[in-house]
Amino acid sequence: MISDISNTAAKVDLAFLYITGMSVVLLVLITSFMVYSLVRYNVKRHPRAEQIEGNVATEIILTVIPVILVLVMFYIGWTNFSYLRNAPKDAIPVTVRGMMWSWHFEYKNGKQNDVLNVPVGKPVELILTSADVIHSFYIPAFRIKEDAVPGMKTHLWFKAGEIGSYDVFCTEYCGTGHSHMVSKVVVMAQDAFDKWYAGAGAAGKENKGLQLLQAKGCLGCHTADGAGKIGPTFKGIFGRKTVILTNGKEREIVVDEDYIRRSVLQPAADIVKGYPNIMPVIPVTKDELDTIVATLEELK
């Protein structure tokens, strides 16, 4: 059955069903011929082997039919590949940045999120890149996957056909937090998407700060509730005495605004003892950095 959950799923399912169908037909034909030959030319019926001359018609048929099947397979694969690689001109552009270990989505109007929100029935073009190592963006429900590579941009597009929430995974092993590098594609009705895209609805200052931390992928490694994770928790971080490694030398500091700003802009400069040096450089504006600092200061 061909899925209509997205245009890409329909294309991939068509190719898959054709290949599977042809494989089943050929399996049945070849197996049937083998069984027939075993019975027809059994040693009891033919105790003496006979020389069988070639049959030109049979040889032509057994050559032409597989060639036709392979050419049809090639045609379906090539046309589908060409279709999936070329996004429509009216597609909504979304920049996707992979980082250890989260996905960051940025829209044309500057809106950012850690979840990919899209309208139903509208084409969406994803421009993928990576902040650190190679990741692979995969939406299994839509049958699409593309690598996010540092220093270059790759492209992907789809058009969702059903409202709902769908999983996003990274399928390229990218370190200890690889299995946690998950997100969602939320397919919304057009009016709901328009309201979200325009930023309808107000949130408190702290909530906006947490939303920014989430959108930037910070909450993929840190927490805001004191629980342990890959990185230190943000809760109560201001004023906390912390042992850090600077150029390989240990020193104790009290976390303040300068330390937070330096940690965001130069994450490898000071490494908290006991944690790996894996934090990527997070692209932030001055206002976003101010918001992050103010939010962390309030997380008591």
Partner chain sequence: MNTFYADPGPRRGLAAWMMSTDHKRIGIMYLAALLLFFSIGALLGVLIRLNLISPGTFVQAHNYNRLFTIHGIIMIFLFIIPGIPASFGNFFLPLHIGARDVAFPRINRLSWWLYLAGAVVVLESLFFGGGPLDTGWTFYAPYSIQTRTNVSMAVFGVFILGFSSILTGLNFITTIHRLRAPGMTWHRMPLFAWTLYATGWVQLLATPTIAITLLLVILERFFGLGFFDPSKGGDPLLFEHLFWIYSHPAVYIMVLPAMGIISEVVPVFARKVIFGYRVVAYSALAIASVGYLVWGHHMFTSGMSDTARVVFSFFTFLVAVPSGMKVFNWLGTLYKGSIRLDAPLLFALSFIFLFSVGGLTGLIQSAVATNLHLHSTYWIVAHFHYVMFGGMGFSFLAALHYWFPKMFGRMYRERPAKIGWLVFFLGFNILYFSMFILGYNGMPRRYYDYPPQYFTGQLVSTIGSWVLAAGLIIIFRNLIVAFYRGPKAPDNPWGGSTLEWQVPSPPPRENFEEIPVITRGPYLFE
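Residue numbers count along the first chain shown, from 1. Think of the rigid core as the biggest set of C-alphas that the two forms share within 1.5 Å after superposition. As the structure is a computational prediction, the values presented were derived from the model and not from experiment. Compared with the form predicted together with its partner chain:
The Cα shift for Val255 between the two forms, taken after rigid core superposition, is smaller than 2 angstroms. Relative to the superposed rigid core, the position of the CA of Ile134 differs between the two forms by less than 2 Å. Comparing the forms between the two forms on their rigid core, the Cα displacement of Tyr275 stays under 2 Å.
Form predicted together with its partner chain, following the form predicted alone:
A lone chain is what you will see next.
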């Protein structure tokens, strides 16, 4: 019943167990009293009702007991909450950005990823924000969530207890791709994490470009293999003839480097015909943009 997968899971489960236990007892009492009365005072067994208008002592007892119970429940929720909301000072900070419809993680040394790699047994603090609409970052196994709100920084923390890979869901409705706005928390042994954290990624140049597209969340809406998704595929994008709408006017262009840069920096300026105007402005550095352009050029 009490999970050790993370410190937060243990706390929330314990609070849940207490409060649910009390609630179940109350429900059983209420229901059995009701069923008992139905059977015992059925018109056949009890043809004349006794007119009881009330009873002050009973009312007082039945008010005081619930008040005490709910205050206890409130307290259980509150004490655990303070612990759950205040990360220790040595927690590893990770910036989490939600966007339609992917998660993006950035570490202190600038390393970026689309899954959340963390070391086992170390506190991690997440600083959450959003690039477009409200999302919510939820790790069911750890029993915690917090909204990622555009224009705001919110926070969460946890200490993972077991090596493994756990689901991350978006739990604030955010449009068509909401139910596919998922990711993973990958809990690693300390040395494996250190190696990943220090490394630049093993693979070659093109692979590194794809990793960047992945990390930036572009592949949440675009594909590299020609398949359709929410936006046009990147495969063969260079030199492709495309009809775009600029300020509502249609024109045909051939995709070149400038157009790609503009598409990333100001996605709303030109809209590919037949696609919704939903691509968010995703901050990229100059180097990153160069990498993106180079990568797209190679996706023939």
